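There is one chain below, alone, in structure tokens, taken in the form predicted on its own.
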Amino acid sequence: MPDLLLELFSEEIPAHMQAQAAKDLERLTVGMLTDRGFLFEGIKAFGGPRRLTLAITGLPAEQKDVREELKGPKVDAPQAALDGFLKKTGLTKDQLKVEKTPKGDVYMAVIERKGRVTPLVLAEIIPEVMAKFPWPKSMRWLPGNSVRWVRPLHSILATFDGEVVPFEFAGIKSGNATRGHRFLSSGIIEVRRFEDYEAALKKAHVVLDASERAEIISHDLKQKAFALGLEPIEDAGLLAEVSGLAEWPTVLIGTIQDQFMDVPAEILQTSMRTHQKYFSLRDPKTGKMANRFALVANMLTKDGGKEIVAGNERVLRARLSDAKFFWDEDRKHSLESRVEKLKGIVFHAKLGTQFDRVERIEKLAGEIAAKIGADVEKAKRAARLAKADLTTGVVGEFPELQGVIGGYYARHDKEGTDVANAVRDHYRPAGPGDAVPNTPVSIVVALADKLDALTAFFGTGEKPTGSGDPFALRRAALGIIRILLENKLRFPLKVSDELLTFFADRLKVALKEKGIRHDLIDAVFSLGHETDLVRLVARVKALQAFLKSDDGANLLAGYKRAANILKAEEKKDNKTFTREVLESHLSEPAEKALFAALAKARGAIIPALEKEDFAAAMQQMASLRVPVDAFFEGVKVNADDKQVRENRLNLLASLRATLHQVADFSRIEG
């Protein structure tokens, strides 16, 4: 079957909308095939610095024939639907055909199409694509013309089984040619199908594919840094982005100038990724940073590169420049000193200036401290000092170091390590890959930052939304659930219930990859006496591991049936049957066995739980399985009986309620 080729070739795509360029392309494309009944093979979709490309193989050669019936107006409906329906299908009135319906007659519109061959159906379904394109920023650059692309589009390569498929787009006719790299070849590159395409593009020093360019730029850089002893610092983000920036990726190394080896390394880092997107290297036996920095050039030169590194040392010693002056200037003034200046920075315009906030968390620090065991006057300290470094210069220019900063600058004042660690932790963890603080201290001031943000932003209203978390409030909230459980701290969770409904909703996810089942969570929080997020993930696996037993299964059927058969008869009854079962009103065998066993079990697993013992707890809820299910094998719950019928709901109503001891089992799936 024929194969498509498409290649949309512009100025330079930014690194950062290539991936979602390729992919929008993608679904863009096949949607509207999909619609318009072609079936194909195989599709992958690039995106590069000047180009996307779509390649779809195993495309008909022409379109299916398409009989589509169409319900429309009933036959006495205004003639405004009528109008409307005609419109949409293109047909008159005496087109159509007349359908009994039980609700009434209504038309009926029966749409036969022929199919057409495959190009003309393309040549119309590539403009429509390229016009629908989300870039999230574009540009208009024909005069007169309100055409958009994200830069200035070149040439469109358009072919199908090795034909141009004829169309026009911003003036463009599509045609069989492209260009290779913009320094390293020249002239008009022709092609027919994409195994020729990919191949002259590798000829003309463009390689097509990201993952591609990435590993060649991974391989090069671990190899080159190699050879100097050296190793690449891992960086994942800015891999993906200068394989986005090079089609023809070179890694060359530079030297950074020793005077500015005494900045912290993170500074240095920053500052390289951030402007000028080099990879940072370090000496694997110390696992310090070395004086050594790799960039990826989209050139081949005959000096082998090394006008270019003088190029780039040129402009990173004055960046660094820029920075250790920052360096230099901040230490000239102790943090304590610019705790007085937050008060010029607004926090929120509900909850006052940073200055208002430290104060916040230097109480909330004092609390916390007290209840977990950690140095109080250190953690207040720490606590206070916290956001001093936003005054910082180096803050200034480099916002995504707000805390390590701060750190250094403790160290400096000779603030002491706990506290210098935990103003460098506090922000932590900032995301799913980050460490948590693992310190008293560190932990005291890093719990209370994110409860203060918590508490604040909800007591105002300030919540997230289904669209949005302004706040970073999710993060924040997952942030106290992985210090709490990483580090087994016991910390009940002393807020409002809105929030602790907020928690339990972050916790399903942050268990969600341990394979912890979101509805168990549920039925443990919904009794409402549950804060200690240690113990209650503790209780959630003993009744997980439970459940997955036999006894469990067996015993969960059984409380299904009894809630059932309690939910039917106390709307009937339009009561709430409780566990007040009278035991002279029992004669069967079955039920007095498991008015027994309730009995038994509602007296143990008060007493388990207390002490923690979630598997003796288990157990207790184990041993009411066989009394169960005799007692539905061998009782009739609905006796003739009044008083009889009333008791064995009371009993069942007593099932219910020892269980729900353990967990809300109306909440467990299955």
The other form holds:
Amino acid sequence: MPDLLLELFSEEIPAHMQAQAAKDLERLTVGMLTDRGFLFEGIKAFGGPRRLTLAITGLPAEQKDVREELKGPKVDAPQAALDGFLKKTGLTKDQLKVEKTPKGDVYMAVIERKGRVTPLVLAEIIPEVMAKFPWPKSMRWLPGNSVRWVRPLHSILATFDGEVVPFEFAGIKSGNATRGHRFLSSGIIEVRRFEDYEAALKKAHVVLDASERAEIISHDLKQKAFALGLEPIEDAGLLAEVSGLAEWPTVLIGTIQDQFMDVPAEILQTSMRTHQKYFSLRDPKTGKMANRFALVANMLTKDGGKEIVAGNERVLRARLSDAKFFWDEDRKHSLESRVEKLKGIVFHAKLGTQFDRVERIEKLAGEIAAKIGADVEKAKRAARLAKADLTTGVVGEFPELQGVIGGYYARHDKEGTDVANAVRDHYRPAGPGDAVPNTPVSIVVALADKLDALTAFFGTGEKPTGSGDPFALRRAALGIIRILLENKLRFPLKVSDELLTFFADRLKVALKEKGIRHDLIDAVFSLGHETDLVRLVARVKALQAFLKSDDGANLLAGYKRAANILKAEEKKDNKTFTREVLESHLSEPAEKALFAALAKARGAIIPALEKEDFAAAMQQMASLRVPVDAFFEGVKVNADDKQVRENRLNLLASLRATLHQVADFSRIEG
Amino acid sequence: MAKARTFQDLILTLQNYWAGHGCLILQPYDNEMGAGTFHPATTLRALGPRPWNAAFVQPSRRPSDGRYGENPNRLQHYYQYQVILKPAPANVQELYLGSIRAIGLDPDLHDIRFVEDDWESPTLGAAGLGWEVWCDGMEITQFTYFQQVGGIECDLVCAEITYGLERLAMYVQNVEFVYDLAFNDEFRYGEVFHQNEQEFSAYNFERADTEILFQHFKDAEKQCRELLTGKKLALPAYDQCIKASHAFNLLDARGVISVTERAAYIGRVRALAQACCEAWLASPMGAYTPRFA
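For comparison with the form predicted on its own, kindly provide the form predicted together with the partner chain.
Every chain and every other molecule in the complex is listed next, the one we just looked at coming first.
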């Protein structure tokens, strides 16, 4: 069956839009084809610096005939409803059929459309796809024409079965021609099918497929670094970006001047990455950054890239001079002296300046340090200096280096390792892949920073919503959770109920990946008195293990049965059963046995919980399984004698209460 | 193509190149401004239905970029070369690359790239889509398709090409310190402008009287508003708008405008720019009048 080839050739498309644009082109075209009854065998879409390409294989030469039945209004409906239906279907009244339905007679429209030849359909839908193309940002460029594209469009190549699909968009007639690389090829390339197209482009120095471009870059990077005894520092984001900036990617290696090598590696790397899109290289043995960088050019030159490398080295020297200037200038003023300047930086309109924020964090850090046994003075000192790097030139230039830079400057100011590390690490963990601080002072300041943000923003009502979390509060809560759990830190979260619920939700997300059930977290959280996450997680884990055992599963079933009976009877009697069980009213052996088992278990569960010996608490619960099962087997709860019945219900209520000491079993699913 | 050896060669080459491509060669505007975009030949002429092709050098003042003559490439006063092509011709990228060849940068030996950089001027209420043009990793030109100026959609989309002349010259001359540029065969750039940078940095950061500047801002704003009432004088009013903008830039460099005030000041300048643009469009040159009517 025939194939479609479509290429939309424009001026340079922003690198970060290319992949999505290729997907959108595919999605929209497929949607329109399916709506018109087309099936096809295969589809591929490509996005690159100057072109979007779509190749569909196995597309039928003709559209199937379409027969559509549309149900209209009832025959006795008002005239307006009928008029609307006629307008929608384009039929006249006498073309409608009447169909009997259980609800009465309704009009039916039968629309039959003869299938058309595919190129005609394509000529109709491609301009429509282009007209509604969802570029994140697009522009007008034609006089007297409001048509938009990401940048001016220059040509459209559209062939079906090797022949041009004729249509027009933005004043451009579709054809069978394209162009190669801007500088490494010249003239027009004519093609008929995808196979010639891809090959012809390669000859004209264009690699069509972004993933192939990325592979070439990645491979050449490794090769060229290896030849120097080095390896590239992986950077997937940068790789994707540079793959969108070159049709013919060429990796070249340049040298960083020695005078910059005592500037911290983070600054060099960030400067090279953000401003110049260079990859950094390192020595695989020491992990130390090397005085080389890799750039990806879109060019092959007869001097083997000599001028290009020389030019890039020159630009880098100017860039790094700037960075080094800031680095040298910044260190002329201590972090301490910068704290005052934070009064001039607004943190948030409702929450005051960065200085106000520091005051809060400092106080909080002192309290946390005292509680967890960290050095109070060091923690307060680090908290005081933590935000001072916001006033430095380096952070002004590279905001993503906040913290890291403060750490360097604290060390330079001889603040001591604990304080410097705490300043450096207080924003961490930066994401799920980032490690958490693990030394006492760093832990304290990282906690204080995040807790302050959470309480402050929750206090002003700036809570995250389903769609937005502008102050990254979810990340802050998750950070606290990870710091506490990974350091096994016993630190009760004294926060509002609302915030505690927020933590509980984050905790569920965090533990879900570790295979811990969210309903069990709910079951323990809803007891209401647990603010120590480490203890909570230990209890949940023990509970989960218990429920996996036979005893646990059976006991849960017994609990559910008891709870259901209680619910029904409590509703009937319009009261809850909370009375003491009267031993004197027990007659059946099974209820006597359960009574005894409950008394014993209750006596043991509480001390076990207090000792945080959750395994022992679960063991006590396990001991209830046999008596519970026996009770339901041998005892009729709803006895005829009113007193016996009430006593038995109180016994079940006592079972419920006993289990609720461990968790709210009613929240447990299954 | 021989390289433009000196700074002034570079300017002359660009002047000849763009004159040869049908541009009016205008002279710098005689008001202090932050960028060539403020020149009425750009801001105002970008609006309305009349075609317009012009090129000119514009001294650009960015008070807070002053470095007392000590930074290798940062200046509070520098030259932009500005080309405005309205409507943007279909081959405008090729025309631009022709100018790069003309000054002696051979695209076959270098790595020239168009890297996304959308442009926005909050003070002018202007925005466009485009790129910064990289030559071997250095930004040598800003290339923008205007979409909006003074908050008004452009009837004819124009291409604005802005060359940073000092940077470009440093690249062509292979010089690392701007003051080492050969201005002509006799003078270095530093001999012409170094003292200028030192003195103006001191003025911008230390000496400029902020009270006077606040008053300048208010006066310019007031005068601008007055010129736009009754019989409107779009061009003199726009002059006042430029003056207000520069006073604001100086105040900003002096560090006397807080973050919140900053947005408010920018909004005030934008309101003036918008009003001027509207007045321009209602004026004989701004409104549509067929050329040979």
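Only the largest set of C-alpha atoms that superpose within 1.5 Å between the two forms is called the rigid core. Remember, it's a predicted structure, so these values are computed and weren't measured experimentally. Positions refer to the first chain, counted from 1.
- Thr531 shows a C-alpha shift of 2 Å or greater between the two forms [criterion: core-superposed Cα displacement of 2 Å].
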